[in-house]
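One chain comes next, on its own, written as structure tokens: the form predicted alone.
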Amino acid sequence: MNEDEAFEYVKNTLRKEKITPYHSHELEVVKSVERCINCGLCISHCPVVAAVGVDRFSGPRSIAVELSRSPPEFWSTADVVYLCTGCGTCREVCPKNVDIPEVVNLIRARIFEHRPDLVPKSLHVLREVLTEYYLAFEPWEDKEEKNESRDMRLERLGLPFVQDKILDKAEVLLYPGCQAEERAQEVREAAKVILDHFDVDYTLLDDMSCCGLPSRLMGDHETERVLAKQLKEKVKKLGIKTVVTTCAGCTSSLSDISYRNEWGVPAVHILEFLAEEIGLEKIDSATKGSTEFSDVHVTVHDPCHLIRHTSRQITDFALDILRQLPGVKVTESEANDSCCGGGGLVSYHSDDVAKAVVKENMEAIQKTSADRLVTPCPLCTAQIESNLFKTGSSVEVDDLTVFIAQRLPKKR
């Protein structure tokens, strides 16, 4: 038996025992668990534990220690590991930088591969959509109805329609993400308004496809790799220099896979692009003297995928831009960087947990006395808006990309 045959023999043996060897980058995550000093900070700061208690969700540390046990122990975590929102608070407060969000992803991947019966049924439905349409949401059957819905949203928000740009060569790829492509179309359209206003040389994909984050979060690494490869080929073919996103999850996901898969192209949120490439002076000049909108008092929600998985500086940019806009008063919420409850696909299968987590946000928002909440993430926007509406709150919710686009003067 030569070396290759021996390796295949070992792999087959492991497969029969429901064991998947770790890749080199996964081993770094595994090793980080050994640094845990059992201080309990991850548990005391976990928003899910705070919302539903340790009887329902035993917490980050209990999930992490499962990694060092045998595969059957992975299966025993199934009722807990899918309740993690992946917010990253545990990693942020950990004095030893144990990478618990990635531990969760590793465990979910092993469960998905070897015990798919333990994966929440709604995630299997999501996978069917992803593998059939390469999007996280089933696309509209009738394109005319989709356009009518778009136009109604634009009219209600007072936004102009900017024709899609599909170019062979451009400096920037505008990547709206699945939610803005098929559900929150106003976010996609608002990003076009902003880029067009500042004469950015950009293009959209002629065939939008998912970045693979939902597949990664459910543990479906096979579909994740297919989607990532497909997207890389599209990006490389375009020859663009920057990917600009409007979704917090897409920002963190694309930043990760573009680095890991050597795209040679950075992925940035539109807020970062505005602050660093357009510049605050240009934004101030563009909006100065605008009288179209009355004064408004806003508060801001910081998406976890931006502040903990990408960079807190992006939300600093958000505040800087908001303070440039005429008539906008900003009051920071006590829970501005607390999880909205919609991350980690939790809202797909355990809506009661997601609602319990977002409750802290809603209480803090009401304390600000703000008229409006803005957040640079379509998922956070939908999650918080839905829950505020159900409580009868008068606070309106806007995606921050839309809010900024509304305050740019219309091109003549």
Given for the second form:
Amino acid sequence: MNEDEAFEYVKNTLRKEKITPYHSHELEVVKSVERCINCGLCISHCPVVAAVGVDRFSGPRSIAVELSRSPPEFWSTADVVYLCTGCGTCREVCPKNVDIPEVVNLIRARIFEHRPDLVPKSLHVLREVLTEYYLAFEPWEDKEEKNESRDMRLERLGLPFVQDKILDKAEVLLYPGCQAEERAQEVREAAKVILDHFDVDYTLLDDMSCCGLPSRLMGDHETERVLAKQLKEKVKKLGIKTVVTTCAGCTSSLSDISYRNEWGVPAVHILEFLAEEIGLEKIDSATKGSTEFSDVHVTVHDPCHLIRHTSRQITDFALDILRQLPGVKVTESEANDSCCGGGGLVSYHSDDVAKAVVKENMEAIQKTSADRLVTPCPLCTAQIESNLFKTGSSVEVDDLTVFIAQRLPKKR
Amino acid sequence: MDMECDLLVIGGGMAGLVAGTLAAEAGLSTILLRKGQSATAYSSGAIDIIGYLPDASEPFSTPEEGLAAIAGLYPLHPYSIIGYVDGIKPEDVVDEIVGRTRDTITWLKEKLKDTIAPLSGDFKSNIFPITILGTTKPTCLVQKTMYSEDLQTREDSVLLFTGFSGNADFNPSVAAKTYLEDRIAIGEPPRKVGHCTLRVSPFGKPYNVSSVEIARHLDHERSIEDLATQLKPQVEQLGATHVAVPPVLGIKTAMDNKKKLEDQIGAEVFEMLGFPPSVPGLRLQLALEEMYRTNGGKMLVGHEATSYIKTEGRITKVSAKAPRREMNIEAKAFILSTGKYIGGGLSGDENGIRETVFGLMTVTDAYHSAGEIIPSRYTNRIAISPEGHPINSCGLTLDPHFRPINEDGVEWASNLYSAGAVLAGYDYSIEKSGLGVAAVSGFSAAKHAIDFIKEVA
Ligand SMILES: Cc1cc2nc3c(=O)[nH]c(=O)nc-3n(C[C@H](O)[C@H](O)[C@H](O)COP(=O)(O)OP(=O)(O)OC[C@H]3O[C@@H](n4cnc5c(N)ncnc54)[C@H](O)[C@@H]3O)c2cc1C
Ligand code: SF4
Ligand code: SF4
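Since the structure above is the form predicted alone, I would like to see how the form predicted together with its partner chain looks, so please show that one next.
Then the entire complex follows, led off by the chain already shown.
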């Protein structure tokens, strides 16, 4: 047997033993686990541990020191590893920067490959949607109905309708993400209102497709790759300089794939675009005149994918912008940066866990006595809104992009 | 992303947060970078100033006595550096050190008064709180929930050690035995102790419950009342005047919970010092962060200082890395308070001990270069040893303005200051001085940095 044959032989035995060797891009994550000093600081901060206890979810340290260490037996962790919301809190507090959320993705990918029977069923359903439509939600069958739903939302929120702009070339690509494309259409519309107001040269995709984050979170590398490749081609063709998105998950995911797949263009959240490209002064003078709104007392929720997967500075931008909007009073909640439970695809199969996690936020939001919660992510908006509604709370919830767009004077 | 400020603090433990608060309070625009949590959040939360001299078996009864001894014996100890004031008379040096330390402690107590971790104890004397092993340890300040006014002075005191079933951190019967034996040996009260175990089930099961889970559970309404109901008959049966619980009385509501318990059971309740990571350490960290923010400081959590630009002997910019963003922060002065090996300010490998952000010169306990010290050769064979581990005393060495110095003995940069565990010349674990050195050096470094910024501005 020559060397190459030997290599192939070993690879085959690994396959038989259900071991997938680490890919080179996973090595940094794997190595980060070696740095764990077993201090346990992460357990004290994990929102899932706080919500359901270590007996149900053994927590980030156990993911680092136990669950990550037995490749062929990864499957045995399935009851735990799908309960992580991927909030990134553990990585942020860890003195050694152990990348636990990525370890979780890595384990899920192994289970997906070798023991798909242990992947929660609802994730398989999601996968089918993703591979069929390249979107995380089944698209509307009837375009007319979709538009009606959009118009109703716009009317309720008092937002003007701006025609879709689909160009061959532009400076900015507005990427709404699946949630704002198919469900929370008002967020996509609000982003258009904002970009239009500030005369940004932007375009939408003529054929929106998912960034691949859901596939990544369920461990479906194959679909993840297909989606990322599609998107890269679309972006490249447009020759844009920046991708702007309204979704927290898309911000971190696009930042990640644009870097890994060498798009050569940055992907930013619309808050960053507003603060850094448009500038606070311009926003200030634009919103000064708006008198349509009565005073409102808001509190803010910081999405994990912005603060812990991208940068905390982005929500500082949010506060800067909110504080200069006329008639807006901001009170920070005690749990402003606590995971809403909507991440990691947990709510797809273990809604009780997701609900237990968001409870912390509910109580803290009530305590602020704000009448409105704003958050720069349509997914967090949906998760918090439905849970607040169920508790009978009178606090209303708005996506922050919508909230800002509402306060811009109507262009005529 | 680019930003500007007067002072950039790198590191968000005790040293960095004290320094940042002082600067923000003085009206400077201050940004603090913190990459993770570390020794401060990990500690037992008791603020030690100085408990022992290395090698000594008798603790100091007052911090003042300890500081005087340190100043005399260890001229390069971080506490001693405070005494190097231009034109100071030799006989005033100790007063200067003691004065600055007292000021820091008074200031810190005042600042933490309305947080979740208000402090008890004062600079006049060391106190000897009980650990969950039933031993005592010298320290200077503890959180109010951990303080007992008269347990060890009141002739008729009776102490009940209370544990929780399913919480493996604390064994009340062992602690009670150890503690009582100690008290009998020195012939001081309390002369009677007892122990009991209560049930808490944060998630419906009375097993596998961690300390932080209990604390969080007790933050929720009505759970403390349930505890009081269980505890009351035990207190009455023993005739206990005091109840010692592990440090789990709550994260946000510990003070309230202590009071509620005391009202309902008619005995004084206090938390013992626990193993890391302990709830009081977490409370202290959160309280310090709140203190910094309410004084106007800006904090960038999850941002790691990775590189810098230095021109003409001065640092102009530091780059910080978040998970998916990078930014440059320009400042007039910088404070490095990145901690030791846990915090990540120092790292050691087969090539020696390094300072991780600027590559500053590191020294050993004997002030030789630590740049080539191999960490494994610089530890003691016994883990918990009264001599400590020489590696704990490695770190940066300073000029009188709290600026790290280079091989020539002069400051490495005119506007870089340093504080806390990243400094050389002391071993917190044997001296019992960790959070004290961090606070006092943070305070001192900030004073110098503030003066510098005001001068150049
Ligand atoms: C287990 C244990 C128990 C202890 N118990 C006690 C006790 O009971 N009483 C006591 O007084 N002392 C105790 N100590 C000692 C005391 O905790 C430390 O000496 C003290 O907390 C040091 O504070 P610090 O601010 O210097 O460093 P740390 O608290 O370690 O903080 C360092 C900070 O720097 C940050 N950092 C590091 N590198 C970077 C970078 N490149 N960019 C951005 N941020 C960075 C870290 O994330 C961290 O926030 C204990 C220590 C340990 C380890
Ligand atoms: S905080 Fe980091 S180092 Fe500590 S136990 Fe968790 S993963 Fe390990
Ligand atoms: S990513 Fe969040 S939910 Fe997952 S282990 Fe870490 S802290 Fe817990």
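Positions refer to the first chain, counted from 1. Note that the structure is a prediction, hence the values are computed from the model and not measured. Here the rigid core means the biggest group of C-alpha atoms that line up within 1.5 Å when the two forms are laid on top of each other.
Peer 1: So that I can tell if K11 moves, could you say whether its C-alpha shifts by at least 2 Å between the two forms after the core superposition?
Peer 2: Result for K11: yes, a 2 Å-plus shift.
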